[in-house]
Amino acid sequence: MNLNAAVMGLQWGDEGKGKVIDYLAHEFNVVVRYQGGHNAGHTIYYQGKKIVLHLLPAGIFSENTISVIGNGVVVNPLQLLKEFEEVKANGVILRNLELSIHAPLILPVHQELDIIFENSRYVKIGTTRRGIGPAYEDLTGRRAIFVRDLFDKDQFYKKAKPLNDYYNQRIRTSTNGGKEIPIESYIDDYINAGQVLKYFARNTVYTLNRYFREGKRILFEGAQGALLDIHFGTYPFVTSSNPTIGGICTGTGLSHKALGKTIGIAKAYTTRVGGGPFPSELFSDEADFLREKGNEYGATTGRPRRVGWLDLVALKYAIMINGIDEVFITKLDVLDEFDEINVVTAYETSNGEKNQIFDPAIDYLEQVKPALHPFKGWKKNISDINNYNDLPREARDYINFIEEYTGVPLQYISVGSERHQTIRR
């Protein structure tokens, strides 16, 4: 029996993946991050301290777990070193970390391109402007520079100089902002970072396949969420990689045989950062109250998140395309003070018809109206409850309805930010 597991977000990111990985990691031998970059922020409370990870896998806090940054992750080496220092300052020893030599690098010029591209769009998508998209574009354009290139200054210069010059020329002629970045301004910092990262660098395609053959339990950690997937999300308001199930194979070099069960993560409500359609979005006082209760501000950018009721149409779509076996629902406690709680059970189209189809096309989602199903709130603090049957009946009704609608069990229920504030059924 394959005891590996994949954990991925089922909404527009920010579902609480950091806590979930931290909660599960001690049951696994290996945790591997398979896509995204430092645009993602996984928040973990470790020994009472809030720590936000951007590149390091959340399994780094489990002492006996091997943490792997796979080849599907785009890496800013200076950001990675910054995270090293932060976790070490909190008592974490980086003895079990592996970094793929085949992970593409984010260069400073990519960040400037991110600004130009965002300013030139006919519609702003709300990018974090950290160079993630341009770095992935270089990968698909067959121009990428990789972690392995950091270990030889001449090799790095040979590859990076013409690319850097080309992009500086584009920046120079652009009317959409950005500033030229000479390679001399960062090459020494990158090469010095490479000397540190070399200690952790591995051909992780081979190490991960060896761990799989040896029977080690592997936990796959996704970033962002399914509705931001470049192929299946609300394009163009998406990320530049595949947070969905297929991204695991391309981002690690492991075959589908290694996947095991899939655990989807969803908040008990819905949030979104930046632009894009959001059928269940709330506004005014109700939105402000939910945002403050849930502390809905970006872990990476600090931007206030848009908030809304749980959209079961979108959730069922994400469950379908990822083959989710069970769901880990987070932030149920945020709803403690609501008199009434709603979920979206259908979309009403402009011609008055109702359906349960999540078509990610923005011209469709922007014209539908959500059909809401109301629940009576439980009006009780549930943050200290650790047994499902001890939850208020109204909370259990809410959970049971989600399970019946989606056809997937809610196996884990988070009632607080700490690791122990989790109900396992």
The other form holds:
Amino acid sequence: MNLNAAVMGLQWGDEGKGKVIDYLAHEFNVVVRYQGGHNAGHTIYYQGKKIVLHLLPAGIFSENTISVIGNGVVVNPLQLLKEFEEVKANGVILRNLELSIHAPLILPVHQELDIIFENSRYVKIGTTRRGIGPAYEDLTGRRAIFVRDLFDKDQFYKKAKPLNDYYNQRIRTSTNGGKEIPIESYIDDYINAGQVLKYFARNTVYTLNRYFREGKRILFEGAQGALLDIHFGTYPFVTSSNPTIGGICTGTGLSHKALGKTIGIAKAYTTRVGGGPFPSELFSDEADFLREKGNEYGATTGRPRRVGWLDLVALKYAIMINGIDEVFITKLDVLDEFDEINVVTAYETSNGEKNQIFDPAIDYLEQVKPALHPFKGWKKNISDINNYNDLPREARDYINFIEEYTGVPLQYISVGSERHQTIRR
Ligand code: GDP
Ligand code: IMO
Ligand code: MG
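Next block, the form predicted together with guanosine-5'-diphosphate, ref. the form predicted on its own:
Following is the full complex, with the preceding chain placed first.
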């Protein structure tokens, strides 16, 4: 096998991908985002300062690492420029960045449509309202405008004007909010952004394949998580892309031969932002305690995250569909103060049967009752521990149980948000 690695979330996002990528990046030559857009919020600590990245790969802070935004990412050019300024203010020189010319654009009307669709739903998805869904809809609808279209104003206008008019017409007749956005109000901003982005724009399908041939080590940075996948997640409470393994090939132009090791990231418990089924969800005091201890507020929208116990049925499903080789478990330290910690080992269905099947259909997941396996808490601060054997026995029991249940080694254990707070086994 080659020395590349694919890193992806195994739950409903926010597993700590930013921290993990930042931790691993120095071992790689290239870090690539392959799907999603600025719905992602990947938190990293750089020189003691907290930074949240939405579009830029989290390898941007590793000197000499090439950061690539692949063709599968939906790009809001103005957001990207904003992030350039933010990382530049933190001392990053954007020398080694590549942006795919084939990445679809998010237009201002996409954001309005996102709001309208959301307002019109009986049960809300709770999207990030960034225009992600409508931009991917235009891609599959064969109407998308791409990064490459930003470099020629006439070309951009010809393509974007009819689309923009069409959507404005829909917005005008909508009873669910949203405002019309004339193309004239943003075309110059987009074209000017294009002049800056041109410097970074590449046919990344070719550059990535060249890096692969040259033996450069490539790290794939997933956004969102397996249970938010458009095909394998809890539809319709999902995002509009493939955070799972297949998204890497379609979002980069690299074949399966380039994938390397697959590292899945899971929190030591579970969180979810927005609507949708969540069998192990906690409520009331226990939930409040976990949310506060884990600081579970969205990195992109600031929304409080729903919280619950680790769901091993769901985790095993995510491991299965992605062919995960190793798990990187995060936020174990958040469980330090619990007397008792639980994990879900099975689901009990409405007809009294027990099984270990994560069928993402919401009719199924909404009626299952989780069967819990209790653990004694370790009641000790573990955030300074950097050796596996120094972890309290109860914490090691927890880790061992997860490994046995899933059949996959928990190769890394994160005990804090900083890069060094990581145990490698
Ligand atoms: P991502 O979207 O997967 O990159 O995750 P987010 O950045 O949205 O959310 C993860 C949050 O947990 C961030 O605030 C991280 O700084 C924090 N974090 C990551 N790993 C750990 C850990 O092991 N312990 C603690 N306490 N916080 C962590
Ligand atoms: P990272 O990369 C957590 C969720 C939204 C909503 C659903 C659809 O930081 O883990 P969208 O705006 O994508 O159409 O919203 O997906 N969602 C995320 N939840 N982390 C994310 O990204 C998310 N990106 C989207 O909350 O439920
Ligand atoms: Mg996040």
